[in-house]
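For reference, the chain that follows is the form predicted alone, supplied as structure tokens.
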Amino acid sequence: MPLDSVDGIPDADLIFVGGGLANGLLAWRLSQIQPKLRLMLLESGDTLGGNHTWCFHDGDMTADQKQWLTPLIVHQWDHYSVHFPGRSRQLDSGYFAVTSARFHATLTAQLGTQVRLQTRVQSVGPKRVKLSTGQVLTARAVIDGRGVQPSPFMTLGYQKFLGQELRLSAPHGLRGPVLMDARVAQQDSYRFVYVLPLSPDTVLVEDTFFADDSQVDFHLLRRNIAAYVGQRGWQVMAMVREELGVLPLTLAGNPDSFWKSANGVVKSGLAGGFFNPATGYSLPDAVRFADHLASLSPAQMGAENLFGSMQTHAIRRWHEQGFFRLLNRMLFFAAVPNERWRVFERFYGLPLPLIKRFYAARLNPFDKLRILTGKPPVAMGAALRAAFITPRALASRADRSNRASGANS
């Protein structure tokens, strides 16, 4: 027989279903801000977090959110390169990288019993959750975390790749992380090599594609690895571990149609939208997220409330990135694939505070006019046809790139 609450009192008072970096950081800051709640955390897999690497930008977040960040915080830089065809750059600009080692340990410690490993869900509900052994676990509301999902009422493009970490046999040389190393060949898409130096003789490797579809082919992309690792002049001891990544790139949608579909679920992260929809990175507004719901009292987390708070809370962050949006429908309806890589080349000889601003999604009226004035590295017919491109031709890209999603799932 299923399992319900016992005289109707809830088994907890929040609910997280998936066990990765948004409903994990929720959880966490909940709590250290509200300890008295009753938490559980519900992860499929063997650990939180699963196997990935997280970064974020000096300026993605303020003071106060990077100092309850800190203990999940593995590494960080001073500086950054990027690398194009006709433009190589530092930025003197801070880099902080975080860990899905560090952050399992560290919210495990945390949360104790609240974490329940290997579990998992048939179904949700914004009140109950539903196990695939059959047992049922009510609280008093429910928070989807489990990654983004095909939606009728998204238009997606993709950022997708492998990353290898690599013990070499000497010393890599590199001072600081090399964000984009688009010196290589394109292969029908916009491609670029993400490299973190982790130690003297360490580095994690990323074979990165800017794609319609969020297909993978991991062969193609450990060749890649493999020969941009041997262009370098570096000789690999042992592959340490291997990560793949597929970040969603937002180009239209409708948030009030999307948040109906989801019949009353709260959703966070991913799932939610919560990312920036120009780079995918998704810590800094998991942050902000774990910061708007400790804010709320405890009499404001029944499911309704809180449905109804994050879906304003979503629908506001949705309106204030318009300009991006436009962005990624340019880069990927107006420039070539093979080509795309000028965009970002003319992006990254723009001033770094308008760069910082960028990654923060925090532009000012300037700056969007700044980064839309002078030479186009785009046809200007093609740019003003992606920017005003009718719904019904996003709705059939948006319905190839499910098909697509949903055949590699």
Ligand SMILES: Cc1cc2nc3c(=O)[nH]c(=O)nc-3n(C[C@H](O)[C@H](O)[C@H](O)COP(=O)(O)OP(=O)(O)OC[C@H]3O[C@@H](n4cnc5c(N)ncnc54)[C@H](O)[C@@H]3O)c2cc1C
The other form holds:
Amino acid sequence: MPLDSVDGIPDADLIFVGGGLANGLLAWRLSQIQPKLRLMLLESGDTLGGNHTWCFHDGDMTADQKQWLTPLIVHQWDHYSVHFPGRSRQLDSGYFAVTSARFHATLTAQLGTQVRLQTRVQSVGPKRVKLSTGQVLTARAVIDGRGVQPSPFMTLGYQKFLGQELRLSAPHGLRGPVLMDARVAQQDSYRFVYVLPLSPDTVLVEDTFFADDSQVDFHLLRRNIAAYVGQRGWQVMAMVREELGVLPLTLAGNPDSFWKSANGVVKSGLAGGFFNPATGYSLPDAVRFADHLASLSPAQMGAENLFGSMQTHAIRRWHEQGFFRLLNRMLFFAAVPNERWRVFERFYGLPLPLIKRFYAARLNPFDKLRILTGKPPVAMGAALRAAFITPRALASRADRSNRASGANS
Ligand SMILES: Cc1cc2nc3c(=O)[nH]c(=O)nc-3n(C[C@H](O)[C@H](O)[C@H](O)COP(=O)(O)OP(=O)(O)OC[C@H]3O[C@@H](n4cnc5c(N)ncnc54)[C@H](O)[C@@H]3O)c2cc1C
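For comparison with the form predicted alone, would you give the structure of this protein in the form predicted together with the named molecule?
The complete assembly is shown below, putting the previous chain first.
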């Protein structure tokens, strides 16, 4: 039987494929607002949410959204800092962290038997999934949230990082997170270190690159972290855990073809392209999507209706976010890799409200003008060429970086 038809009563109203951030939040929120819905959250791993620390800015969400997310928030700070060779600044704006351990504990307590761990889905259709065991499960709609998947219709750059949670021999002395410390060797990318103070003597230190390809040199990143920790005079007692991130940054794409290739399957999170194109962060989009889904009536939750409304939303959002893709192209094509930090140093000199709207992906036309005007940190000719780069040049660039990733992975 094809994966888009269902005979008789389906096994669930909604099946979520992948129990990561987006689908986990969707299922959790729906079970609070519409407890009569029959949900199934299928996750191939041993826990929901994998191994992450997800952060967001105060301005990314409404007060209501922050309220319902509160049980998942493990750390919060009222400011953060950035450091560049020519600028250090403290930004008095709230920053919050959700851990995957809390995510797993909270969601499994609420969702109970609706969660199925160690359940790998082999194929997905709009209303049916086939598990790796061969079992077929049916629903009124399936929501595919299996994380980022390569697509010929998207050209990406990457924010890649390795994070280590370290217990130190003495208090680190930080009062708030350091979102970017770019006073480090750039190593042919935009490179910075990100530090979250999790307790007086525990820090999460991430060595981060904005790079053309997705390959990760673990040895280099571990050496970089050790060197940074040493420079700060911190002595490590124990490495509590490591986390790896390879986040997509969108440069260009064809959203119509992207959604056509989904063949009617509703997609959430990174799988659906729901993230800030300039940071790869998807928590605020996932929260918005959860609110949207929870506001629908059960009658509106059929596969056709959900796919149509989500596709319309995604394509509208794509057009709203064109400016972020333009900035990415300028960063990746116009700035010499070792000089990309200048773009961020200048950006962090802008007014705080604008920076907040940037992270929330809600820039107004004046913000955009403000970001582009002034003394440009990249050569004007190169910036214009990057802005108007042709689809063919983008495609050959995507080929090159895919080959580079494949050759080294
Ligand atoms: C280490 C790290 C830190 C990050 N930090 C932040 C941050 O601070 N703020 C922020 O907003 N974003 C952050 N991101 C980016 C992004 O928000 C996360 O990647 C987020 O987890 C993406 O959510 P998702 O639901 O799309 O995918 P995921 O959370 O990756 O979930 C996908 C799930 O699908 C499961 N799965 C895959 N295939 C199958 C299958 N065949 N069958 C069943 N299950 C399957 C996976 O096991 C996984 O649990 C971070 C990413 C990483 C990797």
